[in-house]
Amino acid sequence: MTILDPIDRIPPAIAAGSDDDKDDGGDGGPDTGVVIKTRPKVKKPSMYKVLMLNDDYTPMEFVVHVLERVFGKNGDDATRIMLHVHQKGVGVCGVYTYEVAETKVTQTMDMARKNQHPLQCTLEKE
């Protein structure tokens, strides 16, 4: 079966209305069809929370610095998150797609290691 999409691509014999364009069920006449354009269904990506874990050794100032540099938080938000982590043991630094969350966790861990701090960061599906 031939599917013709744009109208200007119809063969001249069919466009001119010749007797060959009659399809009476299997006499060898041309098959025609309707083109249906389907749109793929786009699904929103899953979101992931980046969690920072408290420890007894990483300085609070360093945690605030990481929150500002890696997560783009302003000073007040970074301090608020740091205090939450300090008091509750864990805190959400942000919510991102998987790839972005994974990158931020890696950046945080690298920054902590380079500065010899045991700071831990992980991600969790929202």
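Positions refer to the first chain, counted from 1. For clarity, a rigid core is taken as the largest C-alpha set superposing within 1.5 Å between two forms. Quick caveat, the model's predicted, so the values are computed rather than measured. First, how it differs from the form predicted in complex with L-tyrosinamide (TYC).
Once you line up the core between these two forms, the Cα of residue 39 ends up 2 Å or more from where it was.
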Given for the second form:
Amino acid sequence: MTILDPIDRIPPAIAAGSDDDKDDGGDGGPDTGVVIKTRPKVKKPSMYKVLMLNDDYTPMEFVVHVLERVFGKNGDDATRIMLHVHQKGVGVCGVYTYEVAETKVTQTMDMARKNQHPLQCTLEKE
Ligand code: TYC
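With the form predicted on its own in hand, show me what the form predicted in complex with L-tyrosinamide (TYC) looks like.
Everything in the complex follows now, all chains and molecules, and the chain you saw is the first one.
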């Protein structure tokens, strides 16, 4: 049986009282050592918003295409995000770990440059 740490739901390195055949102190056997639970060092990664910026020249259909291809949005969500950016000036395409976010920014900027559109997107730490 695995005892889950009640705080972060990750199995402790040593689960005191586990009731298996090993002589680990859980069965009142001869092991008299003190069992110390060690908490594994796990940290949630920082997350980054990928922001898209409005401009006057990039065609709406191109922005929708980028949101579908790079950010995996369906047509409705892509159109909604594009219109939000068009009206407000900036919008969130998605939230990712740093390397994923950076890759999506690069892919978006590459597609824009290859098609000679001034579309800009950037990262913002959450
Ligand atoms: N404003 C652009 C237009 O009217 C469309 C557009 C939307 C451009 C979103 C960039 O991130 C953008 N053609």
